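Only one chain comes next, encoded as structure tokens, the form predicted on its own.
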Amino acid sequence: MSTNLSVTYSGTRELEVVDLPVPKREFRGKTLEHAVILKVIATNICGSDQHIYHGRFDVPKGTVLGHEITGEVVEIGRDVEMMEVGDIVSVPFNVSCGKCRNCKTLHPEICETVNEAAPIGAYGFDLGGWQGGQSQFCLVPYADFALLKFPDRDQALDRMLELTYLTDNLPTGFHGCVSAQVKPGSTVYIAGAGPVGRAAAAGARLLGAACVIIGDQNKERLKVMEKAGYETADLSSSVPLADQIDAILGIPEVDCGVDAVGYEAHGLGEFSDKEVPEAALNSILEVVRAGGAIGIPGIYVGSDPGSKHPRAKDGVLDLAIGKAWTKSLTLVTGMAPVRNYSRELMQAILWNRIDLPAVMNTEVIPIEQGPDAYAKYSAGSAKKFVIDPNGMLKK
């Protein structure tokens, strides 16, 4: 009988499912009385995990992957006051203390205390040493501050295939829209129809956008969005993006832009088969109107060891910054502060104000199939893979 089956990193495009001990409330030799142990109910494979899988973000071999975690509390520390054993909770992918200057000013995504190397912590990356949650059990520190407790256990289990997206995809996409100043009547272009881009599209509708256009080179992903009622732009087409937007709106520009791609972007049109790290962001700089705003939840890094571009290896990109300056554009970068949005987005799900099943295209898999799902995602699958490590999901 397994103890704690976990998806672990062995090398570029090499993952293993191994049986590890159930984690203790300990970290680097210290007992964490502010922590809980979760029995994981759902843990998803994210595009950010793909950066690790592709060798584009270094993590030590043996790292347990995964930062999208929803689970049941099975053990609590002495200092945990707001949680009880049996609670069903959503875990923001940001590891944050709730006590530092940044956390107190609503910036838990840049917590100052959880990573000695930089003001950024996350599960399943080499960002403070916190192990991921693609496992049967996981450790979550600072539980009272970080965790979102669902109000009704049975309701949470019934809606888990929607609530699971509160850990990252939905608040990240939504944050991109908020950063882009999406409001009622806005026209929005979203670069990338992966899970974050699809969640951003749903988030733009929740904010009242009049028209949401989502662009990608993957025709299967675009079909998912077309079926859900969104406008699409085929970035593999020889028709320039601005012309495709013009054909939809009657003008070649939008009010707001969201970059849901990041640094593994490919070029447009005839260059769609070539990696061009700055392509997604430059395309948005071109089509957002003067005075508009751009949210950039897509990841850009200071070091990209797998890049074929010498400058990009050091996180330096060739951005059309002059165009952004002359158009007086607002650009907002960085990870989403998930806990700032999670409660309101939970309510939007529970009161049926946002249609995630239509856009996320979910496939539930057992944890043993985790490595195979990573490979399918890498090959361009339009599915969003949700791992069911303990057989608790209602399919």
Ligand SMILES: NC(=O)c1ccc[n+]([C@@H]2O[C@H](COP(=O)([O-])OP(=O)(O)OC[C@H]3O[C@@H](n4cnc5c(N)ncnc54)[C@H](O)[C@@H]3O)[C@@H](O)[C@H]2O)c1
The other form holds:
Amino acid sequence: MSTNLSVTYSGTRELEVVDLPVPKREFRGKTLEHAVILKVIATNICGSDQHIYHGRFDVPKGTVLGHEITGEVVEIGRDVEMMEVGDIVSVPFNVSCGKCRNCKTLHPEICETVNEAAPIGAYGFDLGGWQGGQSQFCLVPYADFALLKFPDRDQALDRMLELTYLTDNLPTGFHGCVSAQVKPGSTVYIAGAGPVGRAAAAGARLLGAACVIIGDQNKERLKVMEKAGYETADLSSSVPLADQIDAILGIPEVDCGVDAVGYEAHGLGEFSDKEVPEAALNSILEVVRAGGAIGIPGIYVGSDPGSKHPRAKDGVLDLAIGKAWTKSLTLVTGMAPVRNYSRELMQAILWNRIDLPAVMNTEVIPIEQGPDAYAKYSAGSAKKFVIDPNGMLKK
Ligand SMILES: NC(=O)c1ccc[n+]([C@@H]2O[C@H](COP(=O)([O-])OP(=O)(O)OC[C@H]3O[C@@H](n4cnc5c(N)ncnc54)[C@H](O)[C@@H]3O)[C@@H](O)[C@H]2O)c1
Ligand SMILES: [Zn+2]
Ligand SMILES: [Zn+2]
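I have the form predicted on its own already, so could you send the form predicted together with the ligand?
After this comes the whole thing, all chains and molecules, with the earlier chain placed first.
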């Protein structure tokens, strides 16, 4: 009988679904009294998981993948005060203690205590050794600080295919827009029509943007956004991005830019088929107006041995920083501090202020289909795959 089916990493483009023991509230020989065990209700496949899948972010073999986790509390530690068994909770993908200097100043994305190697922790990466949640059950530390408890169990289960995006894509995209200083009337360019870029577009609307333009080389993903009523820029075309923006706005620049691409970026136009790690960033530096701001949720890494570009192997990119500098641009980098946004974004979902189904284009799959969905995502699918490991999602 199965106990805890989990998607695990075996090597580049090699995943397995294996049955593991249900986790205990234990980590490196210590019992965690601040932790809970969750029965996972929804756990999504992310572009960040794709970096692992592509062999571009190393994790030990056997790691349980997945950092986008929503679940039901089935066990609580002695020191957990705010949660009860049966609560339905959203897990921010950042692992954070709530006690260190950075957590106390609302920077849970750079927690200083949960990863000995660097001030950054997340589930399902090699960032502190925390196992992921693409599984039937998982361990979540520092539950009182980290978790967002949904106010009503039935409502949470009813709206799960939207609320599941509170673990990462919605707050991440929204943070990109807040960092880019999007406000009522702004014009916004979002590079990347993957799930983060699509959620960022919805976030920009929520912040009152007048015009949101989303660019990608992937036509299928752009079609989803056109259908949802957004402007698009086809970056595989030979028409330069600035000219495409000019055709939409009557001016070849925007107020705000969001990079929802990261270090596996492809070039524009004739270079669409080639990986050009700085392509998305440079395109944004070019089209954001003087005095504008750029949010960069797209991931860039300190070391990328899998890159074909010698300098990018050491995390060094050819940025057009000179041209950008003279424009007094503001650039904001880093992981998203998910929990800073999750409560308000939950309300935005529950009060129908944001149309996530239109942009996320969700497909629910059983956990056994996890590896297959990674392959489809990698091939450019316009779906966002949500794993239903315990058969609890409404179809
Ligand atoms: N900062 C954070 O907290 C955080 C959280 C989640 C994801 N991420 C990162 O955000 C990035 C996007 O995530 P995702 O899940 O949407 O990934 P994704 O891989 O699904 O989407 C990236 C999209 O960018 C497109 N693209 C490639 N080159 C481009 C270019 N030059 N200009 C515009 N578009 C281009 C690709 O075709 C793809 O559709 C990834 O790097 C991911 O790791 C960061
Ligand atoms: Zn994610
Ligand atoms: Zn901390």
